[in-house]
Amino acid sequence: MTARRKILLVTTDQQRYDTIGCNGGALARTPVVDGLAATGIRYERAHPQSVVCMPSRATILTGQHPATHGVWMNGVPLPADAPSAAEVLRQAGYRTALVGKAHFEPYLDPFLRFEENALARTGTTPAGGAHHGFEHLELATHGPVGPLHYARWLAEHHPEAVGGFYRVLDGSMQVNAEGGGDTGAPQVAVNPIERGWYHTDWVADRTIAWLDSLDAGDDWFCWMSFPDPHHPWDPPQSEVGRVDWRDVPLPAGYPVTAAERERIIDAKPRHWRLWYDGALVSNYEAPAAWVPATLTADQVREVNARNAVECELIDEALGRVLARVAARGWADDVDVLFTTDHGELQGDFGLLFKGPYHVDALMRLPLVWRPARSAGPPPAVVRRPVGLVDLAPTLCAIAGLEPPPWMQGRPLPADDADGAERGFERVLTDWDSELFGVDVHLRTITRDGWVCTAYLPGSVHDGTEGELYDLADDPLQQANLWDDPARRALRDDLLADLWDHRPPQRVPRPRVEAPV
């Protein structure tokens, strides 16, 4: 049989749409990702289905909405009878792996309850011969702590290392809101350990061995899951000074006086000024302790400092990964897919971190396909909006199947013609969360240059607020235009066809098994 297209798919975690070059990104320097972007496909508009971690995972997976593979909110695990683009793939004779985060089931699991905690800490072969469809599992988080391979393989390789890391749960159990560094910013730490222990260079080691391990016939699909450039920011310290923090401009999305950042703020849903205050936190992720309206200025410098150090370390971790997939002779017979699964506040509107805020911080991916040369369409920009639910009809079509009726999303188009005639106008992306005694539900249409967010009924919503945006006027998204009469015939509009385009909802609701 002739061998087929390889796959590989990275993906980073929590990595801002304008961190590489070839999206506009100044800091960090990403020529091979841009490189990829300049002979492939490059997205100006991909968007999540969620802009937490285990909802986007699990999409990116199962090609589903969350209402429908029922990864609702971090803590909900994917249920077992969940669908994978991994598992057509294998049944299809391909060879699969994943190595670095996975989280399509809870972190804190200190019984080794979910079977990625329980196969990492006593390294067993999956039952079925694969996890969700991968045959081979390495895995790793943001720190060393807990039962996954990384931390494994940390503590018994360079144990003196491990203290390095910031310390991502204080002694409550929560998120640790300590500040670090120079600034104090939260979630700062410096970190001494030597750069090649870090996760970043582990995941890329770990790859390339997987890919070593095969015979150059094989077909394959890795997907390498980087954990940064998620807080904690404590890359390794050596590496710091490749982006000096004073000498970082202010992002664009940050309004210098608190007076301004207050007014902003005001004309958008309660949540945002609760938040802002620390009167309220509805994200876990989102350190309990901390006062956004603390952040200060140098703060958000550092703390966008290294982020782009984190970005530098993942693009040259790639170009060992691809060097080496083209030692192997595979070079012209790989698809490369580069994406994240949501975005990072990162200053903007004076916040940090994630949580239920549809605004392009944490909404507009970077996401970059380069076919394989072999067979690939010529290089090309797509304007069109397109999802990560996109991904896994797209891993199907790259490897000659037909996209299984279950999945959702579409193959990506490779250009705005091809978006055009096969309908990709829209995309959804939903928000809910049950934390602390406090619920919050967001759904959210992003339309002909238009992004409009629904209020459901929820602690602090009575399910007639929302948010709508002028994506050409406004790309900060600074002006709400939710109650603008001008706009009420364009909010109507966009409103009903989010609702005719929401599947529906699993039936029953998979329970919250932990916070994160």
The other form holds:
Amino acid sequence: MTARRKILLVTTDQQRYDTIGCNGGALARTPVVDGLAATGIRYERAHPQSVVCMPSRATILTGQHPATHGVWMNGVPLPADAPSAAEVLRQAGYRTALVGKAHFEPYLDPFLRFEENALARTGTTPAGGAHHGFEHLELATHGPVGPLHYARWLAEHHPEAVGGFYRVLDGSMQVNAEGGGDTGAPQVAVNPIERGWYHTDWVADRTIAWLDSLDAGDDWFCWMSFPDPHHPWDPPQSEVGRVDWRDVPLPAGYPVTAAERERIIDAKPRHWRLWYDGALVSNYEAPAAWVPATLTADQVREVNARNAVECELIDEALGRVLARVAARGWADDVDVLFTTDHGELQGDFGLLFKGPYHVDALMRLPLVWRPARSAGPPPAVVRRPVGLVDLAPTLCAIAGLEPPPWMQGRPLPADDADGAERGFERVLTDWDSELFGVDVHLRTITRDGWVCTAYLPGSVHDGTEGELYDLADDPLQQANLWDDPARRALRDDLLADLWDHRPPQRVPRPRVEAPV
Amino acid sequence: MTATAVRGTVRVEARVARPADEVWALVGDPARQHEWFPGITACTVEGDARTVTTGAGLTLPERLLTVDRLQRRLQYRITAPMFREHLGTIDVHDLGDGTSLVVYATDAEPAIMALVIGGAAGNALDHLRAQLEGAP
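After the form predicted alone, can we look at the form predicted in complex with its partner chain?
After this comes the whole thing, all chains and molecules, with the earlier chain placed first.
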């Protein structure tokens, strides 16, 4: 039997489109991903179907929109009966592994009810042989606390390093607002850990170990999932000098004066200004005690510098894994996909972190697909909109399998002509959050160079608000055209298309079972 | 009104196709919570003090406040330091047709702890229903 193409899916967490060199990023040096893009396909308009971790990761795995797979906000576990691309591959004979951050199930789990949290006590092989299609899981998150494999490994082998990480939660179990570094920026800290013990290198090390456990003739699918550059921004201190924050230019999306920031935000739906002023936090992962209006230009610089360091470490870790793949003799037979689950505001509009804000900072993602050299199409740049919902069917197509009918995406286009022929016209993104009396609901369509967001009625919005941006003339989404009479027909057309393409809703809707 | 309110409330419920007295016989016994609440591995009761052990090995000291057979109400307070305040209330309502409604309310400060406990309670009620109804 002829060996099939192997698959390495590489994801990061909360990484902006403009943080890698091939997308125009100038801060972090990312030669490995840039090299993949140069010989593969680079997507310029890849969007998530949710801008928070759990729903977005569930979409990557299932090929379904959040409404359908049921993980409609963080804290909702992926239902046990949810379909999985990894399971499709496993059933087809692929060896399957997930190394790093999974987050299909909540982390705050003192009862240890979820398989992801319980697994490290017994090893790396789930009961029943697989969990969501993965026969091997070695899991990590953003720090050294908790029941996952990385935390246990660090506590066992390098306990002296545990205390050097930023404390993600404060004494009230809220995401910590404490500042650090040189500027007092929130979630920035000095971490004295040795580089080789940090979770980025650990993920690469464990991936290599799993690859080394395979036979040369095995077909395999590995999801290598780095927890960075998601906050906290506490990379190994030995590496921080790579990017001096004092030399970092302010991002184009950061309006320098408070008056300008507030003028832009005030033209958006009201929850933007409410968060900016510290009056409303609608996402648990944004530090509740932090007031965005206090963010300084130097803090934006330092956050961007730390983020760039973390992106460089990821790129180097990926390079090590690819070198090992080549050493195993698989170089020509491996498809590599590189992307992330969602973006990061990182100073845009004077904000950090993420939330119900459907702008490029959170929605425009890095996505590179370097098909196996033995079978791949020529290098290309795709400008048509694609979604993370298209990854699962792409994995199937790489393996020579017909995507199952429950997948709502389609295999990624190889170029724009392919995208046009197969109707890649729009991409949809949802936000839903309901927490302690505050509910916010966004429905977004990106099509024809426009991004249009409708706000459903909730505790903050009455259902009439929205956002409309011209991505060509307003790439920073600073001019909201929702109420522009001259754009009313366009807005109505986009909304009609949005409602026409709503994915089916899972019934009953799963419950929120934890904060995150 | 913000997501950072000091006190949080999470209320979950399940309709169980069994008589209220039968449901109460299980959930109204504070020493038997580990029999129907996934993630609680042990319960010990001494007087009005209950100690619950979780799957992660966490030991939660609790004080039993109400065990009312007539109202079918059980209330308890987690007294662990991570809670500034906590009140758990489990009510079993007789729906008059041989079925019952179980309501599990969790009030806590910090607010987020209401979701940590209450989220697990929702799963527990699903488990309770399956257990009592004999569903797979």
